[in-house]
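Taking the form predicted on its own, here's one chain by itself in structure tokens.
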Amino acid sequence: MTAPSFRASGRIRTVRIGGTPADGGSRGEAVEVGGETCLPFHRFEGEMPLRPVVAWEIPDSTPVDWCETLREPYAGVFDDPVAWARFAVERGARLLCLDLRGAAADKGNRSAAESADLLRRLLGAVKVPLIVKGPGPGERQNEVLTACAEAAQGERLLLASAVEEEYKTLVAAGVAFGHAVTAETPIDVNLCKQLNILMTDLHFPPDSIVIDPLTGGLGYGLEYTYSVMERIRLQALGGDEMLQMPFICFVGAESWKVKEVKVPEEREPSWGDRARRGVLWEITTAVSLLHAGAAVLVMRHPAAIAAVEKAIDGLMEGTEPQRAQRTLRMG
């Protein structure tokens, strides 16, 4: 007998990252994801007619909290963000994620002035589209988003990220400078779907809204992470059109905080060398992540992303319907 097959009712929305100069921006390209009809890399069961995207992040201070593992690949440019962004396009990167964490009032409190002129520097170094990633919920990520998404008017960013309790005002300046917002709530499909219909309520375009569900690491929630995507998903190829969302994810801020890519080797044996460890971490991770649909994934180790590049290849080339056809034999 063949295999049931899943017939989805609803199509995840296209959106798209970056503007080009007939958009009015300065971009080589625009990227985008979504506009899935059928589970992730189910192309027997419906369309999936865009890769998923790894950026790489890229912080806007020096990250001196980041693990000896972490930091090595990135030695020569490690104090300056505009280098590192030319690092990661020349190894192939095609979307990068600027980290405002400098912008937080314990890692250097830069001025949202400060922030929106890095990010001008940037987007003259790199033809790249840019995620933005303010220093965390509060009066300052609204202050510092603002001024970036007046600064970069016309580029169409991914600004991170808006949460129910302080909404409104990054959404009206993704309405006024014309670009796309992240909606991040706790790893919940019932707040995820009222903090995408907040916004919509102010006419902000559903198109132009990620999806970021929070995202748990190996090891540290995970498998809940996991299954309430799924849920989400399923519910938007149902017809929900208040969860049909791309999705993004952080892996390399989960998958690197976490103690067992941090412990020394003479610490713990058993757990075996801790270069290969970590980048092992962020690559299970994120693997796993693209299995429950997720569209972005902000990495960090270069080891990883090869790997998780190549990931992508193999389930892009292994979900061609005439190869995704099987036939049930019964025992």
Given for the second form:
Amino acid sequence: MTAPSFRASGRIRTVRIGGTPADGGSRGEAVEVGGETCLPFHRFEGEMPLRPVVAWEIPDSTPVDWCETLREPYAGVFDDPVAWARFAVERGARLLCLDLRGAAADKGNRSAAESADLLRRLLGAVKVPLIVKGPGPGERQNEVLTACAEAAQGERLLLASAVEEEYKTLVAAGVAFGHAVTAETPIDVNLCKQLNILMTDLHFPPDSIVIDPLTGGLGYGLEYTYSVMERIRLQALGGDEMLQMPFICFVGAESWKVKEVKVPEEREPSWGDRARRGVLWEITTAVSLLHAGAAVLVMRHPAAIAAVEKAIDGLMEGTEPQRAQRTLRMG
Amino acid sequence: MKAHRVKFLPSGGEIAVRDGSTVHEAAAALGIPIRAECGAQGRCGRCVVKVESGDAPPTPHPALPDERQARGYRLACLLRVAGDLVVSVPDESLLPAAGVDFETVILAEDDAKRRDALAGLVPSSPLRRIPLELPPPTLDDNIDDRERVCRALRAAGVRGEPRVGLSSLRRMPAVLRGSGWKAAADVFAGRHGPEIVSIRPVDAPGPWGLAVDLGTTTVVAEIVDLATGACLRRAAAYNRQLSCGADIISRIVAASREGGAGRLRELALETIHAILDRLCRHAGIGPDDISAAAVAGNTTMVHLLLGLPAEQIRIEPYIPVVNRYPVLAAAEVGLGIDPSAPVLLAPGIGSYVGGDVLAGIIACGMHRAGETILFIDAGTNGEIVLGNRDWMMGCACSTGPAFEGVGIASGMMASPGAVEAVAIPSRDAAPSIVTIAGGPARGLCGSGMIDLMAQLFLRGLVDRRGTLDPGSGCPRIADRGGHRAYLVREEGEEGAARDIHLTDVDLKKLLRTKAAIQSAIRTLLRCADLEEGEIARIVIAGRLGEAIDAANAAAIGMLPPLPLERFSYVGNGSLWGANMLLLSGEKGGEILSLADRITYIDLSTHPRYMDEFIASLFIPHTDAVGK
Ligand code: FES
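Moving from the form predicted on its own to the form predicted in complex with the partner chain:
After this comes the whole thing, all chains and molecules, with the earlier chain placed first.
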């Protein structure tokens, strides 16, 4: 008997992040994601040419809201984003995500020029590509990300995030300075597709869009995100061009805000060691989203990142066509 | 108990109300039709009044910024009376044209559609006027008046023992003697035998019937000659229940409150009576001269008219009190025509699909057709039926009152002066318009709104989410009342009495309206496992205007993009249905049996509907791009 196999009629677009000197940028190497013609890791049914990537989250200012478990590994660099970026790269980071949280009015109110300046220093300090995340949709984000886009012309950033009510400025900045943009919609296939259409209607190249389907941490709507990502992906592989973009998931931010990683062991003895619990929470969230199709995972804890990198290796290797055939036959 | 006086300007009406009642209630008691799209819940912000004197604490609402509150503006539904008050009611806060001064709508197109819809109908009304051979009573022939009439009826061929109501008995002696025994009987063929509705002088004109389309937003009625089937007069008015909410759900909620059912019933009757009054004056007859009535409306509207509890319609598993209504006497219903006149009510199909669609289906012949027909009644409660002679399925969707002009800045009902067609030749040029009955533009009706939305989209002036593009540089896009708006006509331009424009807020409402219809159609097609192209004909009913431009409607996705010759328009199907009930026992029977043949699909519990709806909140549709 032969197992029925899924044949895709569409392919996920490959999105390139990071501009090398050939592009007019200064990155050592670009990161490429996407390119699948099969469901996540189903390499026995199609191609999955590119490995999902973990991006290390680098806050632009001291993240006072981060818990003890997260502060500890970053003890020496916690107040210095540039040192933090170097620290991550030394530990194998291929992609960073600069979080411009300090630009928010209530979190430091940094000016666009200051943010752009920090970005420049970061680009000078490390050679890996960058995601730049704004403080949230609105005037401020438009200003800050436009300034960053201009400051980093040629570096092919991934700017986050365009939303339905505020996408035009970001798209314009992306077109003008050659960056990619994430498109964020609230866990819905149709809204996701609509935003992609709206962005491409403005002549934004579809291979410069990364979908942020919006995720919850484990236990907080993760299964909902999972099934929506699955639906988006099935529709994309079925030939819907306006959904054929890779996914990004902000795993760290979601998993480290849940109650279960914060409550100390003394209050919930049966939950076990808080630090271990937090790391496991981030790992489980990330690995679940990998199975749903995530191509970029933005994460926080080095131990969780290491575990997820390992899991990705295992998944990529374990699903090589020959090996999968063997497993199938054995099974 | 304390009472206070509230005086309203400019009408000058004054009323004493209990301490703590709202200004909205006071206005309602006086019959001042203040808007209340949310059902006087403090949500819609439409019921703004200005306090001229007296104590009035602020009524917070985003629609009323502090500076307007400071100038005395308040929401009537939130403002509780705690002392004597004088308030003025700005025009924007009044229901459009809902007062006594509503438009009479007698349009040539309506008459043509009526003719088409009723073509082939041989008038054979269940109410017949039968002239009586009545010898005056003598000492020898001394049977009572009723028996004398019945004897004459038997002689005229009426079979069975006629029943006579108390009110016609009361009037009988005077008519018989006053006419010198030259009388006629209006006899209704009831389910249990003949019923004498009234005795009239043999030369009295008539018999007349009243046909009513009881819409959620608009009520239309006409006086009909039951012998010939001709329409004497037609008029329309906004449903006065609008002051209790714009859609069905808020009406049911309002009716469920204490005293609410009675209030809504009164408002429905008041609306019909206001129209009736006008019809009678123009036709030169008295309301008592009308011997039968038929009403078609959606399930909720008929329930509210009859004072039936409607709350179960809203609550799962959505059960109406009755779908097949008994024939009632006008006096029971409270309808101010001949008290014994039978009132025929079109049967309902499901909790939200009413008898108002049945006539449309009969008119377009779906129940006899071999090919598949899609029937759409785009009223406030949109009703859609798909099928052919072998099967039919129907559903209802909440389209809202936008197409009937309510809740849209420049909206109005389809009546003279309404812009019913729009073309935008180029981005900068003034749009060319067609108004109903010609003459200067007064507002936009449904078909004009659809045209406008489509043309704005096709010229790149609105994006796929229905937002006007401020960067387009189009000189006709300007700020109106704090919102971006596209100016169809400015005040004074080609004689327009006021600005006629469509705002971003209006566009969002229209987008929801079109999405409700589009997603309902798509869901029905999916249920039937059919593709758009397999629809042989699309028949559109409703009060949107003369005709929807099918190409424009398809451009925004509201209707399937089929060749134009597949579209046809039946006009006010609901009203034609009421006519069928009045004019033909056979057609009436057909309507009744049709109700049983339509499978009702409940969209609110359909797993795909919500998904379809969101995909349809996009021009033309999310799946029209990228596949
Ligand atoms: S806010 Fe007063 S009626 Fe809606």
